[in-house]
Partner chain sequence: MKDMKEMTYKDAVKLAMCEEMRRDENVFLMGEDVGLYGGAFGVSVGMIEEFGEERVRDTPISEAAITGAAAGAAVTGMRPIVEIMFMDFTTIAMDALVNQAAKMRYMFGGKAKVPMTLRCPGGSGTGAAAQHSQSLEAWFCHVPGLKVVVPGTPADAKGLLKAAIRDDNPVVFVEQKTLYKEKGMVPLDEDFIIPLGKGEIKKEGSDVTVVTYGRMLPRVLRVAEELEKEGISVEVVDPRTLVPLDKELIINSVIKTGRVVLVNEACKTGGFIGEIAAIIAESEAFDYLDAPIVRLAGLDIPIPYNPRLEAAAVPSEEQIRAGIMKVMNR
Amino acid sequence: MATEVIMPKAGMDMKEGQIIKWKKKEGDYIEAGEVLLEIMTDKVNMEVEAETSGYLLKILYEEGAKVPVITPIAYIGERGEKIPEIEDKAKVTEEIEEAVEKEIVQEDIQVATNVMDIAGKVRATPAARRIARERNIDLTKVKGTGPKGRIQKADVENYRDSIKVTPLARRIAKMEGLDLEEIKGSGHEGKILKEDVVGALRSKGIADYDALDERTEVIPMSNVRKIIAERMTESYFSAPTFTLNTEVDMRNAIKLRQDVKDIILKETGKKLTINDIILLATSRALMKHPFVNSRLSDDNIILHKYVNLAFAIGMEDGLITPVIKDAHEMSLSEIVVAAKDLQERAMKKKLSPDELQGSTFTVSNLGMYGITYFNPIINQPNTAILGVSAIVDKLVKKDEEITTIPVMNLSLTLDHRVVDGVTGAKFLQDLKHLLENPLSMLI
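With no structure shown yet, could you now provide this chain on its own, in the form predicted together with its partner chain?
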């Protein structure tokens, strides 16, 4: 029997993967461990290796296809070996499903007339009524499968499961007077998505939700976008937050960069940025303020005695936050190397899911865009996030003279369930001190 190759599930959130490139053609020989294909998950590109040696007998999905996780995508085996007749099976299943669907539809029509035999009365068993009552289900909306269209317990129990629908899809359907039962969901476990409702509207000749006119464009959310949306919404609505701002005199930090950047470049081949110094200072300050470096788990606050420092990288199609593991133990040059490596691979979508997980704190830097103040949203399950703004020259009075100094704004957003203002303020104070006196990081 040929061995199947499946779409791997790399990470909890992964529901499907896109096949980017097959590295082998049908008929090619492949060794176990050799790269068979490249896929794109929600966040990263991944290479999938063959788990067994043999000939690539059949490729089931072409490049570009999006395939649910754990679905077979190819077969490897001996030459001439039979593979399961996937296509035929699929066809038969489809035919059966079609036939069943037809039957159900016919039954439904019959049912619909039967159920409302007596104006306004529903034929339902006491058990069905009890469950409908408990779950607040309108029995007129439930289709009975019992004799004479009688609604039975199982019908009411299935009804709850039968319509899974996103809030947006529900709203559009309601606005357009569309019966959700008529719509087949294409989402997870048959969940009705906006696209399904829009598709149904289109098929009914109501095209308002399509490309409305040439001046608008409809872009389906990418997986990355959807996950960002989900996480940000969850964070925003679960954590009561507040943001503390402080200004940091960056003269010494800039000087430090000037002093050591050539040495680091020579040693590591990487360019030292101010951001690296901020990451270093943050990891040091966090070790003194465990509550800022914590997470909430039910009724427990979990303090981390290490710093896994995430930093946000904005890319064209979304935001990712790779994690520098054990940043608290790293020297400046080590942080430089780690950050640059993650950054470069992020741009090429070559990060592994593991490198995107397990952060204890996050830094988001918008300084390069000239932003002078902002209000970041916490990267859950972190307790806090640090927003770093641009360094700008600020006029100050010094010895009766007006001069300028480079100043940077730090914005710390905190989860008030875990920490109070003073805790955050003390952390910021320490961080500010470290950045203004970077040599103290040596101590």
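Please move on to the form predicted on its own, as the form predicted together with its partner chain is already shown.
Here we give the lone chain, stripped of any partners or molecules.
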């Protein structure tokens, strides 16, 4: 019997995956454990291996398709072996369901007198409901042609086709959540134009779209951007946060980097950066402040006795936060190796979903872009996040003389449900001490 290849669920939050590239063609032989295709999950690309040996009999979804998890995407088996007729089975199922629905209507014809059933739900066949869900169509606005006004599959399929609208007008309406049924078109045969949608927006007091023309590009959000948008919105509106700031004298940290960079390069083949020293200091400070290194779970606070340190990496299509597991147990050299390995594979989109999960705290460094201050948003389910800014020269008075020292601003955003200002301030105080006296971390 042919074996299904399913879209894997590579993480609790994963709902669908996008097929990036098939490594084999239909008819090719593949060994168990050999890479069959590459997919994109929420934020990373991952390779899917064949669980059994055999010939790739059928590919159900082409490259670029977005497929719900645990859905068959291909079949592997012996040459000439038959595979389930997915489309035929679905068609037969729909026909059976519609036949049953029609019988129910006939039995219920004396009770129901309109398109709504006794429970107040729209009367529609299962096939019609499925297509409506897929196309995000409100069934209450679809006119049914079946018995007693029941909505059929064809009614839903033809619903949008009855509306004549330009592509640009449709995009604007979709972005702003406008119902095209409520807009009167001024074009040929009532076709809805951009001007008609803009007019509807103005009547609702929504921003002017006059600048949106052929010189404007509208692009759909990527899977990564969608996940970021969802999680940042959830974080921003679910947790009452506040941010603490402090300045750090970076003279000794810069000197430490200068003193040991050649040694670490020789031992690891990796370059030591100031960010590596910050990651080391953060992991050490967190072990002294468990409430900053915690998460909220219902009415309980989970205190972590370890540090899984996430750090933000900017990608072309969004931000990802790979995790250095058990960072509190690592030396400076080990931090350098772990961080560089994750960063290099992140840029190639070769991280596994597990390497993006399980963080207890996050560091976001924008110093390399010259940013001197920012308010980071907590990476849920963490309780806090550290924002690292650029190192800048600051004028200070020392021994009656004016001189400059390199100073860096740290911004700590905290979930006020878990952490109070004093707790956060003490953490920043210890972190500042470690960075200003970095040799203490090496003892």
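What we label the rigid core is the largest C-alpha set whose atoms superpose within 1.5 Å from one form to the other. None of these values were measured; they are calculated from a predicted model. Numbering follows the first chain given and starts at 1.
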Compare the position of the CA of residue 19 between these two forms after a rigid core fit and state whether the shift reaches 2 Å. yes
Quick one: core overlaid, is residue 358 moving 2 Å or more at the Cα between these two forms? no
Large Cα shift (2 Å or above) at residue 170 between these two forms, core-fitted: yes
Per-residue Cα shift, residue 182, between these two forms [Å; core superposed]: 11.7
